[in-house]
Amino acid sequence: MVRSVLDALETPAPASRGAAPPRVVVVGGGFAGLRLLRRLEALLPADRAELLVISPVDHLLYTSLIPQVCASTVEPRHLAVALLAVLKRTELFLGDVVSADFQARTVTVRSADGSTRPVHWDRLVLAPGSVTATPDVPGLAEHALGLKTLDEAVALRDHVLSRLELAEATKDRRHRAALCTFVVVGGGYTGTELAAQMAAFTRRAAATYPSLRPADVRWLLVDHAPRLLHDLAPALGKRAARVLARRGIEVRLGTSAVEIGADSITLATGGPNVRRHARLPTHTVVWCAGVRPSPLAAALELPTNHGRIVTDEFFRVPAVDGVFALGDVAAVPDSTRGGAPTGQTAQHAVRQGAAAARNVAASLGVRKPRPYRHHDLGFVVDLGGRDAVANPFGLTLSGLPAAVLTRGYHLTTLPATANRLRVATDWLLNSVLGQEITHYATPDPREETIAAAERTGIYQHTS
């Protein structure tokens, strides 16, 4: 498989290639590419097309069930699906694309050892997803905790509870107060559901310290909207806020971050012209404030909308002959919106990737291009335990019914069966024997940055 992949890095450029098979290039393994890649498989023999997926990491990884890594209700790997365990005959290559030469039909990927090399493309789909959106507030880069990648989640997980235990080493008890207030920035899907699910956690941790009590443990959700999950029903924002308001979770709506510090962060609220501002005294802070395009679109210097790349409804990239692009990072016409883009969800980048690849087969001669139309089935969110809201068909749901839909949900769209068991048993073993309360390092604070964790800098050295 490797020394198949490294012969195809060295292949010349298509036209010199004889009577090999065209090449279909796709960048990124996540929802949108991996289900993308897995309908090609089906739709295209293996004479008609030869398939490559370039991506930093060998594997899916399960986003959607990212907080629970964090409350130690799910264990980490259990949420990477390998991308060889579900492709059957595409080739992975390890790398990021850091820029593309369209004339040429090439990209550049670079190796993790920093090395580059071009690879060579008949089709190229872009599909490298999102980062967090890291707006230019003072102290955030440098003090604020992401939720984009595994290692983030474990990071958060083992700094929330070393936190617990320099409160419980300490005598001072406003520094014991400052330890143990939690903050997350953005009361949309990841936060809500990481605010709800944490503080039942931490608070059970809490319970095994001699000198902490359940209720010296203080998270506050904070969002600059009028609602929780404001991109939802407003149904399902209400039953969600009554849930974190049982669970002890202060809600401030209306509120923003302006400042973020080693030790606080600033709050504002009011009006532009009355901006009342607060300190807070805190160690974490959490930030769940939307995500951005992966840097690539800008690096690509392709045509974009909102720092996503502009496509057709059958997700051709208008600018270059033979370039698709879906997902995060394609600002792809929803036609049930008046062509609007389509949002940034796990459930826009599955459907997209199995529409994408029947344009993609479309542009090799095999069954003909339809357009992208998004039908809307509801959306979960999982608050932890038997609580959940959910709106499957337009029906508010609530409590232990919802739960039990959120939990079959994500069993049903986890990629592959391996991973469908260890989660449900992560589940089973979690009810009846309770979450582990342990951490496995102490973080170093320079590795806990969303830059370096999301890996973004790589592109600001490329021309």
Ligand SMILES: Cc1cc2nc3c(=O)[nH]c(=O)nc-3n(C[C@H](O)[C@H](O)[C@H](O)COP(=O)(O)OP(=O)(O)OC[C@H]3O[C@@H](n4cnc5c(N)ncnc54)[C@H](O)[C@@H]3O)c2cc1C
Second form
Amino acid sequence: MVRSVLDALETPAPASRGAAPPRVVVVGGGFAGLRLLRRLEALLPADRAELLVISPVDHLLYTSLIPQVCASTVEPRHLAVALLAVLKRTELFLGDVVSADFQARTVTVRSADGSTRPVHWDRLVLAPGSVTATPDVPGLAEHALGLKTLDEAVALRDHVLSRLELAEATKDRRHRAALCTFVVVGGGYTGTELAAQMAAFTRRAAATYPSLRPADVRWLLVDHAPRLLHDLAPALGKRAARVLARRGIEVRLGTSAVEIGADSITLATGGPNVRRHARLPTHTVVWCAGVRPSPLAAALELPTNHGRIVTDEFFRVPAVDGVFALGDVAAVPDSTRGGAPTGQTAQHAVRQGAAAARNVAASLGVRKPRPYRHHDLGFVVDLGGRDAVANPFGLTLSGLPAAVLTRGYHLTTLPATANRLRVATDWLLNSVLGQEITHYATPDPREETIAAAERTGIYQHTS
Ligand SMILES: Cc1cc2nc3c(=O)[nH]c(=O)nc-3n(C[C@H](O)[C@H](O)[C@H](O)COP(=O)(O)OP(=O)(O)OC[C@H]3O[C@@H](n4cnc5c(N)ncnc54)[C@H](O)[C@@H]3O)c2cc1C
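Go ahead and give the structure of the form predicted in complex with this ligand, now that the form predicted alone is out.
All chains and molecules follow, beginning with the one already shown.
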């Protein structure tokens, strides 16, 4: 049953709240926000704090499996973990926080209908995550597809299948080749997983069209770094590169995307003095080249480090009392790396959620605060089918053992049993029946742009 939060929001300003318990407002119900709230529910009795989460969506999106939505291995909805199903007493208010008044202790929430209202807080926890980084590459904003939200994942799958349908319908060989060429920019874990899984999926899809052949489909993975998975241990990148080569994916390292058009991408190689450019005909460029903090960080005008809200190791925002930040949006110092900001990963976000809950509770007089400290446990990269690479606790694995570990890891870390069962069932059915090669809707290029899909225009200021 959906709980109504409107009565709670009518609560007047602090002076007239009398004996009402302090209100903890959490902005964002993703990896960090949800974990924090679950811990707070355990740490704080109902009479010690009122808990409220503000989120534009009613679920946590389990992003790690998004490439599998594109490749039709997992149903989109199965990655959406319903917040109210896993939270016991937290109230949910649907909307976007667009600004804050740190003197009056309120945030302004914009609802889906465009109306706004102030919400009072006694403790404010900022966990709105990140959006796709879109550097100043001509044509990127208009023509590239992103991969951060469920909408984008579904749109990408639909877009790719519709390119194959258009290729099937044309007799022009050049046009067909361009339609069957797919370029992923960014060789981190998202881009690598996507290219690996989509190459296999689209070749299977091509085989179902009368005049297309799997060999017509061409995937390229482009990165300006000298190696794949450059943020992870070098051994993982080497092993992933072997799998990609086996799947016929062209990996172009030391290569930058410098211009994107409706039907081409221009790639540049070489140093600044000997730059060589090549134009490649394609109707699909997927931009997986990193994230930037939620534009809310800039709108709040708090001190930032590379756009991330500066905090101390207790997640406190030093400039303002009672405000905490964590997850992708926050530059939390990593004591295991000399105080550099922690990586923008779900692993950190989840652990920060648990650690920050303790410190928020401590600020309300329950338990003692503790600084954040987390040692990297390793990473898993699912390349689809029986292929994966992983380095649990520094041990490098690939092939079937890594694939089993990767799938087991996801089933363990998905935050709800219902989602675990649904995803496991998807995997089982796909292994027997194969992936479904259908799209939901006819893609609309206006809705496919990264800014439209990720709604980055709703803030007063953007970085
Ligand atoms: C495709 C993809 C694959 C990934 N795979 C992995 C992986 O395998 N392993 C790994 O460790 N990490 C992975 N990541 C990174 C991981 O998803 C992030 O590091 C993690 O989600 C950060 O958690 P968070 O809570 O800070 O943000 P999120 O989980 O993104 O949650 C932020 C929440 O805040 C909400 N929100 C945003 N703005 C507002 C606002 N103004 N007001 C209210 N709510 C707002 C959002 O809707 C969202 O629900 C992946 C990311 C992507 C995109």
